[in-house]
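Encoded as structure tokens, the following chain is the form predicted on its own, with no partner shown.
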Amino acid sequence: MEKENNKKLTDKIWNFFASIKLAITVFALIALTSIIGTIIEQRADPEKNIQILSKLFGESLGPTMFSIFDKLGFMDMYHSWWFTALLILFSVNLIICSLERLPKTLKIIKDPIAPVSDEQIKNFLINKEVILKAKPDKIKDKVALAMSSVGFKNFQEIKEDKGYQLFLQKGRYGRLGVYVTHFSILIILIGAILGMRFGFNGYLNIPEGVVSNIAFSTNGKEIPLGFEIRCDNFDVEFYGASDMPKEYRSWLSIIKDGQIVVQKSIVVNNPLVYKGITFYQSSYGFIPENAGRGILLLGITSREGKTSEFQLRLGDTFHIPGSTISGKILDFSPALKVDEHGHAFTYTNQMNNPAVLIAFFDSDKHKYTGWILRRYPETGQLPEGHRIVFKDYWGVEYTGLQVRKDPGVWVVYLGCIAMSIGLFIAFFISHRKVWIKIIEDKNNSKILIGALANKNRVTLEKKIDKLISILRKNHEGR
């Protein structure tokens, strides 16, 4: 009696977790939070999605819509462990749902095909009837040349009573497409779970010239990396004369035991990857406080064709080569700009139009003063034909990047490949089978056809009357 009573649970155990319903709810409940998850920002400050919220559901809800996603879980949902149950959830509903049904379909593979009557041909959803004046020894290797033209080889044949039967069956296996997919299905899960238990994703802002050890989560939290990672040079591409980026890039070295062991230049979708860590480059800026004491990196060309290259800072002065002439430089704009009265002023604090003022003397004695702007070489041009290129001012902007570490991707990438097996076995491989009687009905064979599919029937159909069409036409042209 106990025994029959835990059979009992054990079975009722296993039908819940085998139910279609639960399979659906499940999924629904995934889909549900995952789109909640991707409209709040994950991991953010509470002010942006405060703010996200305020649009939703408006201001007065706002905050209070905040306290109560915030309670359930959803800043950080991914990492949450009721969303984590659900996906162990939706992978047990998964197998034991293939468990379930795997038997069945592989003793349907398994399974030979075997002759079959006239009646039970005519019950077949697919079923043709097509008479020809000849006997069935001469109809037969035409009706197995015809097969053969449409792909149905491998056939079987038998002699009957009153003639012959050809049987055959195509793509038994493509029954398992489904378990295949069943299968990268738990395979992108058991990858999405490695990348939210055991990967991060942080940020990390180095100015020109800085090393760092360590990210910062988006809450704040610092990340050890296990190397130092170094910003050498940062620099921005624009659009013509707008203030559109183009493209902004990074060089980066990694420094590992004292050594660099990687440098990489990177841009937007072009990361820089180590011991699995992807650094991405997603944003920059510039470091106000650090104006008076980057770098500035000056061109010379004296109007002999001499050129130097200078390393400057703020109030330091140069002599440009075979002259007498020599600069100071006074002072820098990351952002240039030129009013209506020609007073300059610098219009924004990004390095849109670096700028540096420069003050020439010739014998010591003062001949002008004027502004060099980077994105405008020609205003380096000098009166004497000298030219000066204000080639970067190193050590005032910083690299925004983008860190995260996803030790499961690999592992949903074999996923997706499986996936992509599974579904293409599921959608265009079908189980076919077919039969084909030859019956002698006086002078005359009298041919049934009979076909199944699991899928895809209409094809099969379209197969068959290729078939009738190539014999009519064979018997026709004897």
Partner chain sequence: MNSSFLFGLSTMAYIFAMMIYITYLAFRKSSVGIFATIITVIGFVSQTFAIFLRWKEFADLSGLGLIRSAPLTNLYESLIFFVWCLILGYLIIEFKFKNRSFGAFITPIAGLALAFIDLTGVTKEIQPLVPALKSNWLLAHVTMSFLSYAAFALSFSTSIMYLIFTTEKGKDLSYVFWTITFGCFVVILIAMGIDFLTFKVAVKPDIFIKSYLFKSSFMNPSGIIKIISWIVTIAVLFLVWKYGYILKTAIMKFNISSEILDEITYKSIAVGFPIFTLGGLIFGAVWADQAWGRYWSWDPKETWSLITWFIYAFYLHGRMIRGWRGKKIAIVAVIGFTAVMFTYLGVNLLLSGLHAYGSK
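Form predicted on its own done; form predicted in complex with the partner chain now:
Shown below: the chain alone.
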């Protein structure tokens, strides 16, 4: 008695999880709750969200709503216990729904196609009748020919009392597409869990010339890399004279036991991978504290065409080779602009328009002072015919790297491939069954055609109409 009750309970639980009603309820719940997280900024500064909530609910209610929402986990809702619970419910439902239906589907797939009676054919959703003037023996080959010309090959054939029956089924494995799709979702979720469990997601800002053996997780915790990474150089290219970046690139070196093992320059969409850890180019910036300590790279071409290169610091003096002219580096600006009064000022704290102020002397006598801008090479043309090229101010920028280790990503990709295949099968391959009976009817042949399809019935019907027209044509053209 008790056992029976238990069985009933497990049955009830099973049926609960196997129901489509639960599935679509979960779909709706996930969709609806997800909206919240797109309005409230996730894992953000509380101030920001209090502001957003005050806009939505009014100044007085904002902070109260914030504390309620915060308790409900809305500030990091995709990682909250209840959203995780929804995802688990979704997965369990997915598994049990599939298990519940799979045996029936497998049975349908395994079942061989059997001949049918005339009455059965007439009850199919697609059923046609054609009468041709000839005996079944003569018609049969023409029917077979017409069938193979519309792609109905490998059919079975039996002899019946008054004629023949030809029949076949196609695309029965199309019924498995749904299961492949469902299974692929699970694979993706498993991949995601693997990534969360055994991987990490962090960032690392390295100034030019600096080495690091750690990265930082989003909450600021240190993550040891197991090797060292150095930013050798960083550079941004802009579109023309605009401040819209065209490309930014970091030159990185991986150092293991004091040896450089890998060197690569990375840009957005082209990361560096070493020992399962991937470094993505994600941002960049200027370090104001280093502004006085960078190394200035100048290329100098004298009037006679002789080129030489200099590495200088703020305050250094250089001589233009083969002349009496010397320059002294006075100042540097990461982004120089000139206002309407002609005063130069720095307009942003990024190295968008770097400029260097140089005072020039002829035999120690001051001649003139001017800004040389990297973006405008003509500013480096001196009246005496010498030319100064502002190449770089090294050591004052950092590269912002996204650092990731995700051993689950290949599982996720595998799941994505399975999902693509599964959806294709599920939507575009239909299980079709076709029966054609050729029945002797006085001196004529009555041809009955019946067909079934689990989807895209219209397409199958069109195919059968085509078959009939081919058959008629062949018959008349004999």
